[in-house]
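So this first bit is one chain, no partners, the form predicted on its own, shown in structure tokens.
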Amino acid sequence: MEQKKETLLEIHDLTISFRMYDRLLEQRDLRVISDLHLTVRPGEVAAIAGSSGSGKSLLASAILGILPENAVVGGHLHYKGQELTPQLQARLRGSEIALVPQSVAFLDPLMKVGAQVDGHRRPRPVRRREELFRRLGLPEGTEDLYPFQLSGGMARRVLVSTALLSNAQLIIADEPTPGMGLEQALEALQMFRELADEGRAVVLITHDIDLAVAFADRVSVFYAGTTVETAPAADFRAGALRHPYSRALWRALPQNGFQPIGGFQPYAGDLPRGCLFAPRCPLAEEACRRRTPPVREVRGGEVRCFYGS
């Protein structure tokens, strides 16, 4: 039997809360992520899908240690078997772990693009940068522009180039393709795929499930700040999913009938008791409203559902 690859990034029981004050200046903790699980192995693209507000970008910030000061983090985050302490995160950030941020505001407005992508490397990796720009469809001379001279799609491709040029073993790409044309988006994801095939790992955070499953090895689905399913990407292509929410996401794709699901994802300050998806779930029973389902292994994947199959 084939042995499982070693784990590069392992996250268990992750919780993230924000310390806040109400109008009477009484302190309270707003929990936005609860009991979240994720495992990433060398040589794979691990995609994370889910609606806005499900905790995808917060997870990226937690891994890198760049959450706001009022964030309280619990649970276990390990990189290559070591606990991701703030000190280790600071040492790995930008070197072993690279981020493709969701916001183009991460680009320095006062520095030319070429210098930002090259960073502090000496000698400057001009030839490699030019190759990346060419593959991503950035026009000649882009390196001499300032960020304000770039379109939104160009800025995103520059951010992707910055991460691809690094020697990072783990790249976290947070919604890297919006604003790109289809051909450019496919090329960017192909480059992430090539890095994984070389033995590195990519966490791809995306709303675009179609693009994710075309390049990913596994897909994790987030809902209301927790992981509800992790499955091989092939199961998403086939619709062979385990959790009712994952199935609803699949059915909502245009090619699968574009069927909407009723209700809304709950607000972090007003989470229901028990299963977070129970108020919208057609399979929910009384037990689902009383107890939080544990994560179970089902058909080569993981599902947080009493009745997932």
The other form holds:
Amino acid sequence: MEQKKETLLEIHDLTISFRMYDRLLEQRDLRVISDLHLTVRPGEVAAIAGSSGSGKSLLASAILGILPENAVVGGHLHYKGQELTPQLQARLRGSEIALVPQSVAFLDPLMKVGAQVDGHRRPRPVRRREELFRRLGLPEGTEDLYPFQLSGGMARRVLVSTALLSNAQLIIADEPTPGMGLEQALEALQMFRELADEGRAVVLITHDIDLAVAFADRVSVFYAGTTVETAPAADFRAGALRHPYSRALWRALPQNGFQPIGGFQPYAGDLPRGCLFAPRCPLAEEACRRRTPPVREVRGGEVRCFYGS
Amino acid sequence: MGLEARNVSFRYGRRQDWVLENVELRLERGERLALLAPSGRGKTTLAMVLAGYLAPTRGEVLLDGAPLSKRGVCPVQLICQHPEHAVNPRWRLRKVLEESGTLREDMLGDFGIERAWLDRFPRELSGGELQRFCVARALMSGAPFLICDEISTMLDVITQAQIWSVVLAEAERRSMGLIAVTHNRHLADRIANRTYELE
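Having seen the form predicted on its own, please provide the structure of the form predicted in complex with the partner chain.
All chains and molecules follow, beginning with the one already shown.
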């Protein structure tokens, strides 16, 4: 319990399944997140990188309590040492915890974006909003546009400003930068960094690992619904990663080789036994296919691999 | 010959500012062009004009010297930036794919599309999974020109590299003309043999 006090968000053994109808009325649970751990402390930018469809956005929804109705959640979620119950989530979201949603479809298509960003705040925070828009490089007059009149990158910047305008202690930014130019993306991430430096915290879900590494304190790498590695950001540049999947991810960047590895992430309904990455892993041995590797602490990071060093 | 934008200008309404002004662009079969510009400068608008979704306010878009045909599968296929807006939410994904012609089994494998996904609805898949359907749909149509509007920004970098290797191989094999809209210069260097900067 001691530890839970100094952390802002603590997630232990999180499991998320979807109850699906198989055939006729037969129900089946599809497990999309298993044994996931994540700790976020005040003052931190904790980045989450990893495979598409590995459950990153679901994790964001689970923290906010906005999962679809057929989702079943197991494990422990704590915010400031308190268990995150649905009642607490309803009270916190939008005020203590803010989300930058992944999809631009979250914008109300029938409402001008200025009014959407202001939300229900009265008096309307016009000056702060204008300042945010200016810093994010949104042209004057953007507030009077409807979402369909925005480019992809502009819509993202509007979504980012909604979260930055709140006084949330924890911001969950789900892929905030796609569609933005490099300079704008850097500016947006810099603004998240500044929030963290003020003592708040940011969970940054992103595929731009090169950018994440530049702004985050720690990076967690997700694969097939679980964390395979959590590493200090500096370890990426230094080539000191612990898990073979993290290393493959780094090597697949266009500037680092653009080399894909073979195979695909296993489908949630058809997960392999043992280590989830074993079917694609160059180091996999018999033991990996029999037993799920435990999370181990290695050189100031965590890795879920028998051989990670 | 090939795909041509001749002096194309575009605005969304008479009272609005011009988004595109006097754009001249030419793309031959077998060529791969990266289209670069800051956000909000009309990259997506140009992509939609070239693929026939929007008619230019002035100027014309020609394919082999003639306007784009309005019947059948469009020979200039556009893959959009936001897959969640590009598929019919009420169709199962099998139907989404079949709309473009015959379902090519080899391509499902190349893109890692699970058979089970074919019977699902779009909202049951992640953005990255949906985008693979959109890329497969565009390639299965057999169109000679392909415009990729930031198709891989929502994908992890391994999947990004995988998808581009399939797209580039298919483009090479069929000598397709390809335009890739991107903000990532490293990616542009990897996929294109020429760049075009929108003013």
